[in-house]
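A single chain comes next, written as structure tokens; it is the form predicted on its own.
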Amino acid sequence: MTRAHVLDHVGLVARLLLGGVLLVAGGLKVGNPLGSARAVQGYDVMPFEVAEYIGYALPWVEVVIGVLLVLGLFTRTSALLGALLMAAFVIGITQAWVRGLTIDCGCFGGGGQVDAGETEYGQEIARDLGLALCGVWLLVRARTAYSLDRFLFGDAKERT
């Protein structure tokens, strides 16, 4: 097995991890758009109506990016969007923690007020940073094993 082959498979893992988490997170929220809107409003960082629209759109954005990453289609662009989404989540969770809010992140449904002992900010930030690193890996090296990019466009599009 060559070094390039190993790196292609590391990229595959990064792609499936980031894409799979986004796909599951969005999929769990798509059927409850009001709950997603309330979760975004719980962060209290933007006007109530703006947070509502973002809450409605966010699950669909997560699903689309997740599907593209799992399939390995437009990998670099999808990875950029996925990494930016994770960075936004880290910032949102961090500001909630710093401000003393006691909310569920709403990352996989749910959201809203919880008891102070029920917050999991540290674990959520660590998880999202790890997922953001998967996106950064794919930005640097979009070439991965078993991708539609490779099947449809060959290796030329993926060269890093």
Contents of the next structure:
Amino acid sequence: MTRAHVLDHVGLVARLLLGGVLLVAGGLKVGNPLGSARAVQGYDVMPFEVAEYIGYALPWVEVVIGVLLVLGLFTRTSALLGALLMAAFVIGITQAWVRGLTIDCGCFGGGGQVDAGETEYGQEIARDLGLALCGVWLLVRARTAYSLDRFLFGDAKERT
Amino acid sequence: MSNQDRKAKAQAAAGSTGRGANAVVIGGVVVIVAIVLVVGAVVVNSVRDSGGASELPQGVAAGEPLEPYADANPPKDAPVVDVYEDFRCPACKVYEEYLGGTVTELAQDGRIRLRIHLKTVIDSVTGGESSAVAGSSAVCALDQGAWTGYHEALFALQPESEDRSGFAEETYTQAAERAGLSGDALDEWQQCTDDGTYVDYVQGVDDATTEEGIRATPTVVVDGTQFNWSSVIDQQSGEVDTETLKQVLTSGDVPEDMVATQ
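May I ask for the structure of the form predicted in complex with the partner chain now, the form predicted on its own having been displayed?
Every component of the complex follows; first up is the chain already shown.
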């Protein structure tokens, strides 16, 4: 087993982790756009109407990026978008924590106000940072095992 | 053949076997992604407008609360009691069971000005629009002069589980019959309910009140101060301190230890 071979599989794991989580998180929210809108509004960082549209669109964006990552298609671009999403989530959760809001992150549906003792900001931030790192890995090294990129475009594209 | 020619030829060959096809594939995928996004955006924008007829209750502006007992003509200086509720919310059912009767009585006597904000909190938890449909059906009952009975009956018939399906259709009719509607009035109420006449209105109220910061139900606000309504219920015996409740509502003054801290 060569070094490249191992790294390709690390990339595969990163893809499936970030893509899988995005796909599940988006999928759970697609059927409940109102809930998603309310979750985003709960962060209280942007105008109410804007938050509503972001809330409606976010599940679809997550699903699309998730599918692309799981398939390994346009890996580098998808990984960039996925990592940016995770970074945005980390910032959102951190500001909620710092400002003393007591909300559920709404990451997998749910969201909104919770009791002060029920917040899980620490775990949520740690998880999203981990997922962001998966994205960064793929950004640096987009070549992965079992990817549609390799199947469609060959090795050439992935080395760039 | 020069070296350069050979390179060019090799590149052309690579292009014809791979690059050309790749461009098509890339183009195709981009188009698919774009379609998914557009469809998603369209679906998303239409979700909150799917209630059918979108009428406003008589004399009520979009996003504004109902005043089911406006006929009681409360004096201008009567305390304003704002109640934010959702027919599917279990705590709202408890509130209705314990305090609803007293609040209704005070409003009917014109001692308070009662404003009802119908919210859709459980819809935002489970998806679907059953809370909005239930709220719409209650406004239909208000149109038929059966608010009090319908309101009480529908809370009593609240489904056990909070899931997407929400109230069964027949539950509304059952509540309407319990509220004493029959004949033409029942038919008109049924038509109004089936049309989802006020679904958009109720969803609009939820938007407006959420923007104001009222995210949970039931919330009771007395002359602008949030009232911790459960403080008048004895946690052990379950008895309601009706006198205190009346005192708070009719004075418009919420004692400091009864102010809700949400």
